[in-house]
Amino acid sequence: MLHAPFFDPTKSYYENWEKGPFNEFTDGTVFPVEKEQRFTFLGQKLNYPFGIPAGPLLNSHFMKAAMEKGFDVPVYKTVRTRIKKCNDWPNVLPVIVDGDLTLEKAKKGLTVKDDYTEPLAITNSFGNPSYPVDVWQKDIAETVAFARTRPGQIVVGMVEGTRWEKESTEQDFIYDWVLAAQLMKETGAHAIEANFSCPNEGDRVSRLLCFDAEISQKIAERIKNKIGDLPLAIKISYFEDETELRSLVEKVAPIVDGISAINTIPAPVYDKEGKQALPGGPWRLKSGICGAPVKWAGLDMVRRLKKLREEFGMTYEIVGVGGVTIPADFKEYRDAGADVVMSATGAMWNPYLAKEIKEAYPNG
């Protein structure tokens, strides 16, 4: 059952940041934490292995509401070392997908529809905006302070490095990643997640960063050297090429504490007349697709990451993301090997998803 979303797609990113969250997410219902923390994640005691990934939780108001609704691992939306504007509104639109969104279907493109109906599928195009450092550092610190009142819930902060100038070198880029991680550490966040699944900064700025194992390794090493014992996870996209995935895992997994997959499946998005649906230049024709139709990809990545973990004798924890909209989806991810499961789109339209999953699967 779809509820009114806690992020309002009819409002801009800034309106949501300043006035959200909305609807039943702030209905006053607060679910108590567990008396005993039976799980662990990234070295932290945890009530239950379920949360919301970076994306819909824009600030401390969203993070606190998520924790009160029982999402025990909320991830603060991606932040940067400088202010960055959001893509033009609209940023979220419902799209038509028949069955699974295979890579072949995604290449052909999708068409928007009039309303949000099940199976829920949306396009997501924000451009990872960021408020100034002093704003988000204070905001996250407030979230961490709130988490201290709710044992078994942890605050994860997502960061992204940026090439701020055209003439930026690789070392400039790496330095910005390290600076972002250091600034996040100063907030007191329980863990840092590095967004390797969005920036087109790999292979000389032509592909997603996670597809460039060499630069991913350099960035992970530098971040880890800077933040020390603070847990570090990376967010990666869907890998069609198994050789590329093996290469990334071999180089990065010995450094990081967790790997999260997937983010979205990119696809061109058109309006009903066949024109580009999202305003802006040609670069905005393609955007990330989230929701039920991408679950197959998230599950596939979890299984492959588990297999590689066993093969290489590594210890990284696996976060399964993508298409979790009902309790049974959570169970599928856990059975596939996910240490923690997260839901963005499903949680946005169902503030009680964590409660429903915990009731259906009390033992995780």
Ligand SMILES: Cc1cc2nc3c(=O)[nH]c(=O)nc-3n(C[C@H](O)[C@H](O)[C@H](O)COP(=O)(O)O)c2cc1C
The other form holds:
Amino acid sequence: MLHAPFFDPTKSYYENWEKGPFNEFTDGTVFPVEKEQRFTFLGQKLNYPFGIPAGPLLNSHFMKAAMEKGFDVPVYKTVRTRIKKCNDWPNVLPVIVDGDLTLEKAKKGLTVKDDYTEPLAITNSFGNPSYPVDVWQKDIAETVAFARTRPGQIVVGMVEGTRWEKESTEQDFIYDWVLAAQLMKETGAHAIEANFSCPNEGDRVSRLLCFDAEISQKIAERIKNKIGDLPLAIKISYFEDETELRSLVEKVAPIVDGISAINTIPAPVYDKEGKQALPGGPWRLKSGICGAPVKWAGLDMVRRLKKLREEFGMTYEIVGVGGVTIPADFKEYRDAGADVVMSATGAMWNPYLAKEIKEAYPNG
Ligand SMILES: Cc1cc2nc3c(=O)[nH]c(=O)nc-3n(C[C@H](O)[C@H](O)[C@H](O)COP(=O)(O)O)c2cc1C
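With the form predicted alone already on screen, would you show the form predicted in complex with the named molecule?
Every chain and every other molecule in the complex is listed next, the one we just looked at coming first.
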């Protein structure tokens, strides 16, 4: 059953930031943390291997509410080293998907629907906006302070480097990643996640960074040198090509502590008249699809990452993301080899998802 969402798609990103979270997410029910932490994640004690990935948790109000509702690994929405404006509203729309969103279906494009109904499938398009550094640093530090009252919950800060100027060099770009990670470290976040799955930031325009193993390696290395012992995870997208995935894992996995997959699956999104659904330039025709129909892709990546980890004798932890909307989805991810599982869309429409999963699978 869908509840009213804690991020309200009818409101702008800014209104959500200022007034959210909404609905039952802040109904005052607080679930206690466990007396003993039975799990670990990125070298830290953890209550239970379930959380919310970067996205719906816009600031400390959302992060705290998530922790109180038992999401033990909340990730703060991606931040940058300078202010960046959000794409024009709307940023979230429901889409029609029949069954799994295969890559073929995604290529053909999707049409929006009127309401958020099950199977829950949405597109999201924010452009990874960022408040100024001093705002997010203070806000994340507050979340970390709150986490001290809730042992076994791990605050993850997600960063992204930016080519701020057209003439930015690769060195500038790498430097911006390192700066972002350093600024995040200063907040006291328990771990850093680097968003290697955001479009238009890679060496080749419109290629995702994670598809460029060489620059991904350089960035991961430089960040790790800067942040030292603080755990570092990278977030990657769905890889069609196994050779590309192997190459990334071979080059980057020895440097990082964790790999999260997946981000969204991009697809052109149309309104009922067949016109571009999201307002703005043609670049906004394509946007990321998430929710139930992308579960197959997250599961597939978890299985492949597990296989590669065994083959290479590596130790990175695997975070399974994509399409978790009911407890059985969590179990499928765990069985596939996810060390930690996360839900963005499913959690947005069900504040009790962590509670339900913990009740269904007390041993994780
Ligand atoms: C509202 C919303 C905002 C998102 N923003 C980000 C983001 O800032 N950074 C990021 O790496 N992924 C972002 N994502 C993608 C999610 O982290 C996740 O990878 C994707 O939604 C698939 O999971 P799901 O099917 O559980 O939603 C966002 C997702 C949603 C629903």
